[in-house]
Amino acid sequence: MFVTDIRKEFYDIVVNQRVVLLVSLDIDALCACKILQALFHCDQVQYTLVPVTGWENLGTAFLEHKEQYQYFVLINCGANVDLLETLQPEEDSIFFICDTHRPVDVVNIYNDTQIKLLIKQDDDLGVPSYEDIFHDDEDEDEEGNRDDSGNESDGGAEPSGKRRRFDEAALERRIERQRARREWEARRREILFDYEQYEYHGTSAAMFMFELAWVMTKDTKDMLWWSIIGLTDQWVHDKITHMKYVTDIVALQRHVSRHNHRNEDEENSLSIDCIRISFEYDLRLALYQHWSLYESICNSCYTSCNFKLWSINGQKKLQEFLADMGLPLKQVRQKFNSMDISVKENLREVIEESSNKFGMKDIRVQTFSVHFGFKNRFLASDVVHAAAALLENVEKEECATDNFIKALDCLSRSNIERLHVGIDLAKKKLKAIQQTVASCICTNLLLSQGPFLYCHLLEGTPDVKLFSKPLALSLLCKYLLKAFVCSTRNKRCKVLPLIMAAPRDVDKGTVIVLGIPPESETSDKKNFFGRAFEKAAESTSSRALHDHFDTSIIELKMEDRSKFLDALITLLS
């Protein structure tokens, strides 16, 4: 059931209860969690925070806490499956689900008692009507019983000819009902197939939680910044369309103006502890303010793919671009903070002007930046990259929960050091992605399999451990497909989706497989691989694990990979 009054139907209920927060491992979920934690601290709500990596983990966490808790808040998990069927809870357990995964399961939507959906209904959900999906069997049973009882009661009194006619009439009615039922079931299957065919993402969970804080007039600048990071995460990881991103940016811009106007008194704006958020029309260069400009250009997807930096011609083009900007190489190759102020002053305009000459007309994008005190300035995308790198850190053998806590900590302005650690990890990750993309393009590892492109990272590939993680693999997938589209001359291959496989656990002999839709500026970001993976695994009896909250990511046994791919080719051809 959709919650219409978020304050009355959600917050006022949980504020006097002990609550379990079950939070998925993605940056938007982390930000939504931070906002809800801040609200809970305001009202001294007792809660237990449990990070969950997948469906199995979610089931275990629920079993551990169901005896002590009645109320469960699920962030970015739980909406796209029949949750009651999955968890088998007692009748008094209540689930509040704030999830961006679409489509929302119809049983969750029409359950009025235990499932409460914290989801914006102005998203284009396209939910089928109740009558098309659920059928009331009681009416049919009553009719059938009436026919039967009519036959029995008329038993010995009526002449046999009249009874035969009555039997025929009852039989015809029964046949008619069965035919109508079959037609309804066929139509239901069709409606559900159309509704569940594609996986996509709705409004950011962090934005939804910020709206709750705003409705209760408890919103702060920190909460607003977290909601901005949540939206930026969706854009960085290619989960929403550019139009949706711009629409939500405009909504957040109004809140930024309101908060800045509220804190305009000079004493507040000059405090060393202050937080200042500003709307920016900034460069699409990853982490450039914490790196050298040269490194950022080389390791950002947008510039790297446009220049084709994996080729000699691409490297020449980059040198021409730097020359056109008129910036000395010494300045470009040193850390951004150390560049001359005269160079930095109009850097964005200089880069934009040269980019236009080199065909990169949208080098700048709408975003937000934050100032913590006097010294620290971060773009929203910097924080997304840093938090994602901490969340999926593979340098130390730490468990997912430890990494979750570190990523959560780096979002607080009291933990700037941790954020800088995350930024350093993010630089290594972006370098690894760029080198892997160059390697795959130069060695023709990307193969056309007919209805899709396919790339398999072999065990022993540099940084392959990093790509066993879903966020890193999805970013690599996005970069690789864009690079391939920029480099290939085959027009048919330019419009194909990409499936990528990477070693998940060498000891268990498993691979992680991820599919993304075709690369295009007008793409609606709807992914059909979830259902396709399910059917292919089922038809080949592949040993597959559908444990991720994103249905377009599955785990397979290495030996089953080739028959699974063959089934996919047959299915999608």
Contents of the next structure:
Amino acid sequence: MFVTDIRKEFYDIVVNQRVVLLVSLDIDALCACKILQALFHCDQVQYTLVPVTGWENLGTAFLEHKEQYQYFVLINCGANVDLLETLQPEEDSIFFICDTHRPVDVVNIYNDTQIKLLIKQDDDLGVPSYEDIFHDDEDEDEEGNRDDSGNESDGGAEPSGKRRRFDEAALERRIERQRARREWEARRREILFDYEQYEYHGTSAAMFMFELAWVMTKDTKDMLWWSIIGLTDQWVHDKITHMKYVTDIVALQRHVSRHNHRNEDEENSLSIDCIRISFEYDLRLALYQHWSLYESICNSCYTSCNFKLWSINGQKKLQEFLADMGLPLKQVRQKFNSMDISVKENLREVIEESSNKFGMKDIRVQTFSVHFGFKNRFLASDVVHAAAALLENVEKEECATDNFIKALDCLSRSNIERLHVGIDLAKKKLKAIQQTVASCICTNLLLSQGPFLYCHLLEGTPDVKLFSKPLALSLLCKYLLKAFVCSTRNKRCKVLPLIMAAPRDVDKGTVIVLGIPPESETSDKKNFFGRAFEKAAESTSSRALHDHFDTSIIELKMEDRSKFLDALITLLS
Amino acid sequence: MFCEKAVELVRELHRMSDGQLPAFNEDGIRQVLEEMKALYEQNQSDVNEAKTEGKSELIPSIKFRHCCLLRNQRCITAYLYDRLLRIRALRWEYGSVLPTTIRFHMCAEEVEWFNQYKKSLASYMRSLGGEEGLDITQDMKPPKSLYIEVRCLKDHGEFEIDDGTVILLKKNSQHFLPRWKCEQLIRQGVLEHVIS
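Cool, the form predicted alone is there; where's the form predicted in complex with its partner chain?
Okay, now the whole complex, with that chain kicking things off.
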């Protein structure tokens, strides 16, 4: 059931208890976790934090802790599957689920006792009503039988003619009831199919946790910054629409101005070391303040796809663009911090003007930046890229939970070195994505299979290990699809979704398969591949592992790839 | 020269800095006490002589010997008192059971004194903080927080805390636990204190 009063129905209950926090591996979850941890530290709530990579992990973690703990808080996992069925908990375990995955499973919604959903009841939930899906059918049957038996016993005393009539009436009633029942069931299947067909994401978990802190007036600027990062993560990884992003930014902007006005006035201005958050209408160039402007333009999805930088014409256009802005090449190739002040002065406006000429109308986007100390200035998207790179770091053969700890640490202000390490890793990752996209487009690796586009990354591709992780692969997918749409002339292919496969584990011979919806300006980011993958795997009995919390990401055995694809093609045509 | 042995005792204690307790110098004390006895007897006889025969030229030497006696007394009391202060500090550092090496360095009376001190400290602590008493030897300064956040560095299995609940310590899980329970494990290297 949905929690209406966050404070009374969630926080006041757990504040005197010991809790297990089960956190999924994405940046929004990390931010929500940090906010909740800070609140728990204030109130000295004893908790245990366990990172979970997928459903199996969640199950094991639950089994390990179910004896000692009664209250479980799940962050960004658990809402889209019948949790009681999956975990089989005892009567007294209570789950608080704060998850952005939609649609929320109907059993989770209508369970009154054990499952509490920390989700806002937005308009976009579209939950089917109780009567349409749940039917107290035992009473009906009993009633029916009682009626019939009653009639039969009554009918026994009657003359045979009347009895036959009564029997017929009873039989007709029963047939009628069964027909109504079948109709109801068919309608129920249809309603559930429509409800569960598309997978999408709701409001950021970090924003929800920040609201909890705000309701208790325990919110700080650090928590506000984390909620900003959580929202920006959803936008960077293309989980929410641009409209929703802008609406949520406006909501956060109110909090930012409230915090800023609280401290700054004539007499006591803040020291330079205090954290300051400010609203920016800044460029959509990834990491440009920690890189050189040239590198950032080459490796950001938006600019690279619009210029088509994998082709020679594209490179020429880029040179024209730079010339148009009047920026000398030497300046542009230097580290951003070392560029001349005169060049940096009106950089944003200059770039916006020139980009409009070159057909890039949305080069600027609303976001926030943070300042603390003299040197440290970060945009929200910088932190998202850095944390995501740390979370999925494949350089050192560490396990997922080690990386989780590192990424969690880099979000604190006292661990700036770790954030810088993350930024370096993110630069490498963006470069690798760009090169892979360029090679895929140039060598026509992206093929149309009919109802969708398909691309398979072979084992020997450089940096292919990076793409065995879901977040990196989804970024690659998004960039590839955008690049393809910009470069192809085939009108029909422009509206197709994309499925991508990359090697996951060479020893076990598995690939990770991911599907994203078609690219369009007004896309609502609703993904139907979750159900499609399930059905295709079932029908071909392929050895597929639906372990990830996003149902559109699965792991598949290499050998089953072709029959799985064929099944998908038939399913979706 | 007189009083040299007594000063030797004090110097020995002064050399051992940082509150270390050297072995009880039974021998040295005995020598000083013998010296004091000899001086006293000499003084006794001289006083008698001065009184009976009126030899006033003995008075300076009597005075001198008296000063030596006082100096010896002062050195010995300083030695004994400093040792007691060090033994008292040991209670706060090591707890109520001292390591055997240190116990060998204490004489029987000092051990007796230590036990008495332990008893009075315990009854004082029991009188504080309501029914259960408060263990004030835990933290020298008031702690910033009762609970600290710790991260598990290796799989340690189950760990029981005061109210009977059991926590599973798995690698890379983080916990928010009472400070005193974690200190032992932090010292062993199983847990790591997370400062954010």
